[in-house]
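Here we start with a single chain on its own, the form predicted on its own, put down as structure tokens.
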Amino acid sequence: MGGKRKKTDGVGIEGGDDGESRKKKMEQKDMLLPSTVKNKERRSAVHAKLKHQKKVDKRKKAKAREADEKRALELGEELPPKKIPRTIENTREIDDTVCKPDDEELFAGNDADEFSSILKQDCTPKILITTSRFNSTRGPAFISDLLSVIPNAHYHKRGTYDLKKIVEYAKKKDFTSVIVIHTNRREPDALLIIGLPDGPTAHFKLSKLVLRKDLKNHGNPTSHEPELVLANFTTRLGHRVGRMIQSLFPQEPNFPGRRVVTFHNQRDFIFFRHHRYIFETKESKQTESKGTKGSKEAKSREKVIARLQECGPRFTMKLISLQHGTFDTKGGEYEWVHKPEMDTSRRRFFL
């Protein structure tokens, strides 16, 4: 009997040791990465409670921060710092060609460049619109959207005539700039820009065109002088493309027709928008509890919302290539040129 007893307590140890191992091996399980699991639905099961893992803790790490904030705001001390996301624009690669606001070089080339008699006001810009040889059926539509959205633009069947001969012609009519739109397959692929008379030119790559008539709950533009945003040409080769961009248009913008033209750059991709806004003031109803037995006052207060209303066109550019000069593809010198063998890095960008 006690031989037994023996047995069954040294059992029972075993059985307690067994209990632990179980217990490490299950954290070990749990700390396995998925990549390492051959057995598909293993796999997929370890991927799942890892993903269900991290969404737990982001949850505890918000309302930890709630809390501390609330309590900062209770006690009347600092909010603590909010988080920075990390994101590929603010980890890009160190760029030394990123302007700077006391950079008295780049003022003085300002003040020399193509673009410095139209953006002093000295003239008026005046653009000719033309297309390649060939037009496809989107491109009229797309020519009427600019002409309705760049003020003192004006459109010129191309017919068989050379661009060079289109750019004499431009010189001699007073216009500052002539914008080509090229269509391969009956879609709008690209745009050039030609300043005139000196140049420069650029070549832009032109994708996710959307038309006015496709978008749902367009607005219609009016004639009013529209403002416009330039946003993110850090780098010097991207201040020459926002200037270039921005003598396209009149430098005195008329408010009271609330026009806004667009170009965003992100990721050297420039995205146009067009939109029309206009100010709202909503009453919004609080309530306020006074006196002890709990009775509550509704006040209503008033606030300020700005609207959006979109008008189109819609689409997307990145630039290929910077030329001195008007358009010369056989003598021209370029500024720039995108290459393939540039994109070493995601976080290597040029404007």
Contents of the next structure:
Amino acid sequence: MGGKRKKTDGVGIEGGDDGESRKKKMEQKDMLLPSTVKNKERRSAVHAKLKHQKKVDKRKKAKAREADEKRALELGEELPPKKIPRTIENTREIDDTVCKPDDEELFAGNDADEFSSILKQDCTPKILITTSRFNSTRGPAFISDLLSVIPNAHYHKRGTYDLKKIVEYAKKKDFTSVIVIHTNRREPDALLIIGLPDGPTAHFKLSKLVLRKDLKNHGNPTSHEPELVLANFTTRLGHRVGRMIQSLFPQEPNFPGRRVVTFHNQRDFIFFRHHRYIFETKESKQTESKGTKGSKEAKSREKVIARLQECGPRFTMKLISLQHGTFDTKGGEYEWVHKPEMDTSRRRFFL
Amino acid sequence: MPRTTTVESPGCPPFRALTADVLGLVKVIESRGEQSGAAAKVVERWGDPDSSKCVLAASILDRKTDPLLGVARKSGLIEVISVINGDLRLSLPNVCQDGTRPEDDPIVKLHLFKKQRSESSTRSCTLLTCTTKGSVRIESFEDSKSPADSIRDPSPTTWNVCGSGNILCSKVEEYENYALFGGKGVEVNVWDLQKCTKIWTAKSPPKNSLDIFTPTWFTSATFLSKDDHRKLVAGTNCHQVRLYDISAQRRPVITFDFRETPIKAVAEDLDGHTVYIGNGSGDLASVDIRTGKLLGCFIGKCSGSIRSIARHPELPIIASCGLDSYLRIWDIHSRQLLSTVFLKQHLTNVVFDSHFRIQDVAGSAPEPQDVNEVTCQDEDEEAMPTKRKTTSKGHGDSRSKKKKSRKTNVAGSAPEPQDVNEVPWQDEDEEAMTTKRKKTSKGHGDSRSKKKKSRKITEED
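Switch over from the form predicted on its own to the form predicted in complex with its partner chain, please.
Shown next: the complete complex, the earlier chain at its head.
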């Protein structure tokens, strides 16, 4: 009995007009939830019908939009605004720590922080790179790649020294940062960046490492100072991490070298890429073919395109903790630690 | 599996808190009560950002008339400002006896005395400072018109609390007769401030079963209760919390571990047995110190080291702040997060101004309930709801108006104690009143304590 009634309702959906019967449809949908039907066969039928209906609606909407666009194009009107797809990033949770460009406290904080002396070019960065106690295969290869990326970086063998001793040593020798590459099962898996003399300590997880020799058609970097691209470091924490990364590189890039190092943050993952670029002028063919009017211009018009060649390693970092002061696992204070209770939302990002 | 349902969390009660940060700013955070649904926000900011003015220690003189806030800065400067409007009252350059730079010997503790230590003048203020190297100094100052030429007490009391090591934590007892000091390489010791003598020193716990001796390193300490200076709670760098009883023994009575990072902040509750502990990785918990059992953790995505915890003297809330630049307000009973405020800098200290009220400026008729409820024989926490007079109308007011209201309140509060004696209310009256109040107030925890009180009053009758 009930089944029959539902059937008729279903017919009603199909017969109804799109715009007019939306309300009706909503009501019917409420009534026709597959989960309310007890018989499995009926339920799957209802579900299939619902799904089909959705598909049809979607197609209709797309067609209508296309038609609108076409008409607007023909009439010379303004095109209907393109819809922005919703992504996890642009629907991220509202975060009040996001830096605002007119925040004077932020600038005062920047002036006071540990990296300001390097970033204001009062002193040049000098980096010490070392490893964990045990180090083999991919670790040394990665370090040799990293040495070619970061200017003024020096590799020191770890030996059996404590990290705290190494930090002391580096402080004495006027290093500005220490980078420790930790390997586990012959694969680099963590990166520790320690700012000196009292800068913070950042602990990153390292993944997706591709060495230079494994890249196809890789370029070989020159010894020019690279340009640095830091993208998407928006919050205060991200800002701080960005400044920390910035302080690893010399602040005056040597532009003739056409070398660029990118740290791109996306959903709290920091992607590292290293490229060489070149600007090439190309005569564009499109303008010539377009019409007789533009032919004069077409001769003079030359398109400049940038071409990239990847060189150097490629890897992804994720921040695990940022510690106040230099490396001290026992007595250290953390500025930020990742905790499992933070992972309750996919749309919450910290950098 | 993340929790999908939200626990019923009451709104934030009206409070006023002050925070000090590493850039030397003092920020005032106010919440205007739950009726209006307004969250806590920054209402004022005092000072200019300057890293050399980093606040190392702060202390509030929490009184009804003319409350003061003392801040000790990194440059060795000590400033006393008015809590109401941030006026600089007193500015003391660092005076080091033997020419040490203030950067080498920073101040770790500043305390403004509530009671007058010298009877010389009415408007004097006494403060205690303690530096890392252990030199303690008690000085009195005459308050004068301009902050620069305050008259300095010619003979400050100074002494040294430790020969070696660094003082990291210090606390002055509620009645200001005793103070404790502890730090890296310095066992907790208690001093009599009147006679400037050490009355007690702790003894380090024995070696453990593996014959390993953990070096002394206290990072936080406090007195357990207001009335008793003999019970101390201290947190160590090796994530231990210890309870000392001066009258019992020199070794800790109870020792327990909390998580993995050093205990950076310890605060006591008013009930005398609950302690709030915060550590270097941002975990905040309350512990019943009589048994050493964890009552529960305050969970709320707190990710940076906790530098300071403050308990509100009347309301059931605590505030915590630290390196994650957030001020967080928690309910102590449900351990729910009531409010968070992002303050942009690493915070070093938070204090409550407990005499902050929001009054109905429009002025409803003087309510008899108010008089009725001032029965001060209870403990402080019981008396807490009595002074809560909040109305949503006061919310939209301008700043000046509020100040005025505060002042009027101060003036109006004088005759309160008289009312204690005359409690000539009949039983039925009493009950009617309390029920009425219950209906009107939606506050959290209020109704419960109120019930208690009504019961008490009826018992007395």
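Numbering follows the first chain given and starts at 1. Quick caveat: nothing in here was measured; it's all calculated off a predicted structure.
For the rearrangement between the two forms, modelled as two rigid parts, a shared rigid part is recorded for residue 132 and residue 196.
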